[in-house]
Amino acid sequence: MAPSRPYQPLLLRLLHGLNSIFVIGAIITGFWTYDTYDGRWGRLPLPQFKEIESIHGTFGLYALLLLPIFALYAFRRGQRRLIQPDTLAKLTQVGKPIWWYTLHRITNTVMLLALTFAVFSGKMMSEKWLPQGEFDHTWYYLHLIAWAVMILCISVHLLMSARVGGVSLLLSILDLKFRPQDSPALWSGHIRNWLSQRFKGTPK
C-alpha cells in the first residue's frame, strides 16, 4: 500500500504558495534586470526590456509585504520546522533519520534569513542606479549575492524536502483539500483568540 500523503496546514500552503510565486518571480526578473543593464559576468540572449526592473521591484515588494506574516507563522505555528534548541546534538547522529530532519530544519531557517537579506538589500537600492549605469554600489553587490543565495537555498530546500518526505511531501504543499478544523471560516476566531491572549493583562 502506498504511504499516505502528509497533511500540511492550509494557511501554511497558502503562505508558502504566495511566497514561492513572489520569490521565484523576483529571481527570474532579477536575472533579467541584471542581463538588461549589467551583464558583466555573463548574459543570456534575453530581450532588452527596460521595464523589467519595475516588474522585479513589484515582485520584491510583494515578497516584502508577505514576509512578516510568513515569518510570524513560521516562528509560531511552524516552529517545529525550524532550528530547535537541540539542533547541535542531533547533528552528531550522522546518517540517521533525525539527522536529515535536522538538516531540513536548518535549511528552512536559512531560507527565511536569506529571504530577509534579499528583500532588505533590494529595498536599500535606488531604482536610478542601473539605468544610469551605476553598478559599483555596495547594496547592488549585496543584492546580487542575495539572488545567488536564494537560488542555492531553494535548491537545497527542495532536495532536503525530497530526502525527508519524498515526492509525497513535495506534492502535499500543492494539495487543495483541507480538514474541517483548518477551514478559513475559523481563522477570524483564531485571530481574535490570539489577540486577546497576546494583550491580556495589558494596562489600559
Given for the second form:
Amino acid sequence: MAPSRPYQPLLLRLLHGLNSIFVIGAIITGFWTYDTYDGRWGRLPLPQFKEIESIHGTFGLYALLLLPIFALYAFRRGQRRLIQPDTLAKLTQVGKPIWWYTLHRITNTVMLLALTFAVFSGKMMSEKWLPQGEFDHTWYYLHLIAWAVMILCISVHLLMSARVGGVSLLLSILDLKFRPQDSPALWSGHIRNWLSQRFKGTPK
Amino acid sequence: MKQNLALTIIEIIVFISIIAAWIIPLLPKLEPEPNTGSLILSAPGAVWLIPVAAKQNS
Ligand code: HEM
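With the form predicted on its own in hand, show me what the form predicted in complex with its partner chain looks like.
Zooming out: every chain and molecule, the one shown earlier first.
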C-alpha cells in the first residue's frame, strides 16, 4: 500500500493552486518590472522589457479578483487552518506539535493579510509612474515593501507546512486526485442546498 | 464553535480592503488634472471647459 498522505479538499486545492500561480507570477514579474525601470537597490542582468509592467499588472489583477473567493473559503470552510480562539494559550506549549501547528495557522492567517496588503498597495498605484521615472510615491514604496513581505511570508509558510506535515503535506496541496464525495459534479447540489438552508424561513 | 473574534476582525479588514481597492481609484482626485482637452460633460466641468475651449479656438 502506498503511504497515506493528508487529503486536502478539492475546492481548497483549486483555489489555493490558482492563487499560488497568480501570486508567484506577480512576484517574479514584479521583480522584473523593478529591474527594468528602477533598480536602485541592485539589479539582475535581466533583459530590459518595458511590457513586463502590464504583465505584472495582469497577474496582480487576477490575484485581486480571486482573493475574495479564496478568502471566503479560507475564513469559512477552511477556518480550522487559521487562528483559533485558543491560539494564544497554545503558544505557551513551546516545542510541542500543537505549538508548531499553531504557528502554521498564524502563518496561514498572516498570508491572507500580506496578500491583501500587496494587492491593495498595487491598486493604489498608477501604471504611468514608472515609465515617467516617478519613483517617489508612497504607494510605490509600500508596494515594494509588500513584495518583500510576500516573499518572507511564502518562505515561512513553506517552512511551517514542511515542519508540521513534511513533504507529504506539501505535496497534498498539489495533488490532482479527489475522492468521489469531493467531486465537482456534486457542487451545484451543495450550492442549492446551502442557499435553501440559508434563506429558509427568512421573513419576506 | 467558540467565537473567533480575532479572525472575524481580520476577515473584515480583508474584505473592506478588497472593496476599497476597487472604489478608491474611481474617486475624483482632489486637484483638477491639468487640462488635456478632454470633454467633461458634468456641469462644473463645462463651466471650467468653456473658457479653455474658447482660448484654444482663438
Ligand atoms: C503564493 C501564495 C500562497 C498563499 C497566499 C497561500 C495561502 C494559504 C492559506 C491562507 C492557507 C490556509 C487555507 C485554509 O484556511 O483552508 C494555505 C494552506 C496551505 N498551503 Fe499555502 N499559500 C501560498 C502558497 C503555497 C505554496 C507555494 C505551497 C507549497 C506547496 C503551499 C502549501 C500549503 C499547504 C500544504 C497548506 C495546507 C495546510 C494544512 O492542511 O494545514 N502554499 N495556504
